[in-house]
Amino acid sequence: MSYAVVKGTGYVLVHTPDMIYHNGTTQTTEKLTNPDSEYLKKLPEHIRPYEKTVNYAPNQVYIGNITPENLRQYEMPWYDKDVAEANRFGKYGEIMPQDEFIALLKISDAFDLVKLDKNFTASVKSKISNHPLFKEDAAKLKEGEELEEIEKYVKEQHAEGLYQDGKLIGCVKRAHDIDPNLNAHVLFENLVVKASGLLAFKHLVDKNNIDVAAIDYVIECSEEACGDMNQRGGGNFAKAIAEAAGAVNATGSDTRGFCAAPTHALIQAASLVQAGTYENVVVVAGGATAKLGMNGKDHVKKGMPILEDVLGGFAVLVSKNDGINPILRTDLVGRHTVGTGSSPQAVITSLVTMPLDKGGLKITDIDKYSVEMQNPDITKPAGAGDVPEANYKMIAALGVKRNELERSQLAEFGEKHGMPGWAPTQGHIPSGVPYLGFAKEDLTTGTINRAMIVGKGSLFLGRMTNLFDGVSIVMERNTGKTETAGAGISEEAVKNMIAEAMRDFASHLLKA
């Protein structure tokens, strides 16, 4: 079969200021271990208002309003510079405010576990009614509950509180008295994944004029896991999101691989389409509340705003070859295998040069490498450096070692073949896939011919192995040829070849 193509993308962010304090693990851990800490006291002063989050350059890149190349024009740090004419809605998606997202949690709730205050419900209902993607869903909000009832759930039944502007306005109830996998905190995290994934899915469909009924399969690749005490990670976010999005002809499953999961899922989707199993596969991921404010202590210490104040989400449609959109070269896939090792050179060799060698390509034949596109505005103050830049330096160094790059070209490699990081540190969200929307354009109407999507994952975090993981895949400009292998041979020629083979076989039998 011919290669699959990337046919459309959707990218969303959700500004969640109250969830930083109440749900981010850095903050919740601090409340347990050091409730009187100076960090917690100073935290409210460092929370950005919604408008500042919208005006933030990396966020505008994420939803497609400015390009990664445009981002280079802003001097770092970026957090103190607003983008002129920034917009909530972008070419690929939107930056949703917290109150509307809380309403989306209720809309995504299939078991009446989310309870919202009457006054809050009334205030947010009109906003949802006016949202271009959720007008028909406003009725699901109903009238809401008395605040006293919600307070009772939180105080007496271990419900997870939902807050807006520091005030309790709702909760997520537990779904079982003793099952830790169905407690309120886990259900809250899972509903956040579902709701943010749904938002990205809806934008994918809307921005690319996709017939949602034509979607056959969905792969969800975030970092959470839903199930109960008998199957902790049984799933299935994919089918739940498909149902909520109205993809009535789709089935699906979840793929997990820490930060590398989105690239694993992209390769799986391309393979399913190329094999002819499905025609239209959506890869989708929601955001992780645990990562909110993850580096907050360092940001506050340096007098910065909390930059990890958004949830991330994305959705990608992989379809059969249309002769237009960029193809996914499933024959040029990089793999960090069990035996690869953990040295930087071994990692880059397995993920970058091995697949290039298969295709007879040099490191410089890839026009753009999309690696771990983490925003350096977030990571540098926390001591983690500029992650994309570090990756580009390693790739360039290997290029010099392979005599594919002059030593004098090391400094310019990142600028020519790389991009500044713009993705929020949501774990799986920055890993290769933020560039897919731009890659689709760059490989069709733009000037580049090849890109490589690289995802890495920290498997050791699960305490099952000391290994980490990584996979990559090459994207290429479409040649316009959509025929399958061998399609150039006429039906008559095929018949003649079969007849000839049968005659040879019959002759062999007679001689025997």
Second form
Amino acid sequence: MSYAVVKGTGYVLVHTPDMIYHNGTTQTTEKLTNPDSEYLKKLPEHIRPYEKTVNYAPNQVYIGNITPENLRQYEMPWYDKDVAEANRFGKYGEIMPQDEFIALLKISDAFDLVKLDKNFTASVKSKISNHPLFKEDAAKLKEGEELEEIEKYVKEQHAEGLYQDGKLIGCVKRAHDIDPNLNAHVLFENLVVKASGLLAFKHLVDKNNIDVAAIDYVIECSEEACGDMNQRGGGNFAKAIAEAAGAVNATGSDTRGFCAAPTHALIQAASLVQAGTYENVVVVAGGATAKLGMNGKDHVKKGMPILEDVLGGFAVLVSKNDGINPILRTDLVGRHTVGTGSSPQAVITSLVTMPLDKGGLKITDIDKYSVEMQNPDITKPAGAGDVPEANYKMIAALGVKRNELERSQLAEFGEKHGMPGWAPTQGHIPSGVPYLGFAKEDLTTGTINRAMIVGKGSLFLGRMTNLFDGVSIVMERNTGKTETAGAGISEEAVKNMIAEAMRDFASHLLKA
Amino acid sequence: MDLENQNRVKTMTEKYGAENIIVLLGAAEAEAAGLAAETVTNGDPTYAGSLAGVQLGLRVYHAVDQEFKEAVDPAVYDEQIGMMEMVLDVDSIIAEMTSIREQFCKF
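Following the display of the form predicted on its own, present the structure of the form predicted together with the partner chain.
Entire complex below, previous chain first.
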């Protein structure tokens, strides 16, 4: 059977300045426990305007306008430098402003739960009418509601307010009076996943000349759960996004595994395609408002802007081997198993060297490792260090222990086999997958031959197990040779083998 | 230190006695290790958890501290921690841990 390929990718960010304050858990927790805090007072001064978010180098990398290698040329910190030729749109997607995204929440809403103010609706309708991917959806915004009506929903019926420039301009209504899984807060978070996932999906289709009707299956891999009180995580974001994107011939399902889910989903997609079950599988995920401003206290304390001001989303198309695009080596998969253990050494061994050993490869045979690609501009000031760099050090140290690297090469390993982090700290969003777009290029028109995508997840956060998790897969340059299913052995050969076995069996009977 | 972990340390210390408890840390940075060590000796410096103002004075070590390293099987240590020993800034972690123990450890 022929390996599946990564045929296309879409990457999007959404600037959400008001949602930082209203929906990020660091801020909502502070409002509950310490409503008069200095942090909450100072917060508005530290919110970046949309243009600054667009001009931010790591964000330009995320949507494909700067390569990870070129990001190294920008001296850190990155937040105080503008990219000269920054653009809202990139070759993989876009950085959408908040008002248009709120319109997208309305467009994604199948149950009339999103209510938008009349004036706001009028202002975003013209913008959506001019958006290259949503022109035809502008009518779904309708005319909007009176603001008094929206205020009433928020004050009297527990609706979740939607804000623009600090003003209430809409809301997400609850869908049930007492069901906590259908309350306005949960529905808001779920609609955000759906809308940002849809945005990534549409860019995937648009940027890669994909016939949306040819998509057979969708796997959604974010970290939210949708369902009601009888089935809290019933699903199915995947099919909801597929429907909104017009993928009429697709069904799908949701895969969960904290930050590791996208890599789990990628392996599943590759396996489904390789097995011939489906030809075209899309892996998609939307973003998480809860994580907005997660490290905001540290950023404010250090006089920095709140850098966690964007939602992330991505979509990847995994298709049957076309002889061109990079293949997903399902035989070179790493797994952190129940018995692996939790020491970093055990983790890196199971995720990195286990798949390499299966293929007789050394640590240095992988040209690029895509690990947790968190942007260090965000994490370092918050005391969490440089996450990709720490991962590269661990991989290199393991290389030293395996005698595949000299100890003196530890420091340079990250520069050669790694990349600086550029993804927002949206949990599943930075985990391995941000590189898939560049990997597709690097492994076709570029100069590298092998990359490894590594996803890790902190399962203990859900309190069901103390375990950690992770999976990895090797991506490789396509040799151009494709095999059709079953071509490895002809019908005649099978007949000969059966005849041989029967002769053998008969000879044993004679001897007996 | 995580609020739930503060509760666990406090409960265990009450149950088994402070003299019978050793806290072993695995933090990746000296600063983070120092904060956790201070929490279980001099009390939570952030005043957020149940150990705020509680001076347990527990014995506390980091996985790369020499005292711990010498106490365990070298083969197991190499298998479990050898790689991280190469990655972490061991000297600064040891300096931080030693300083906290000298100031606040009661045992």
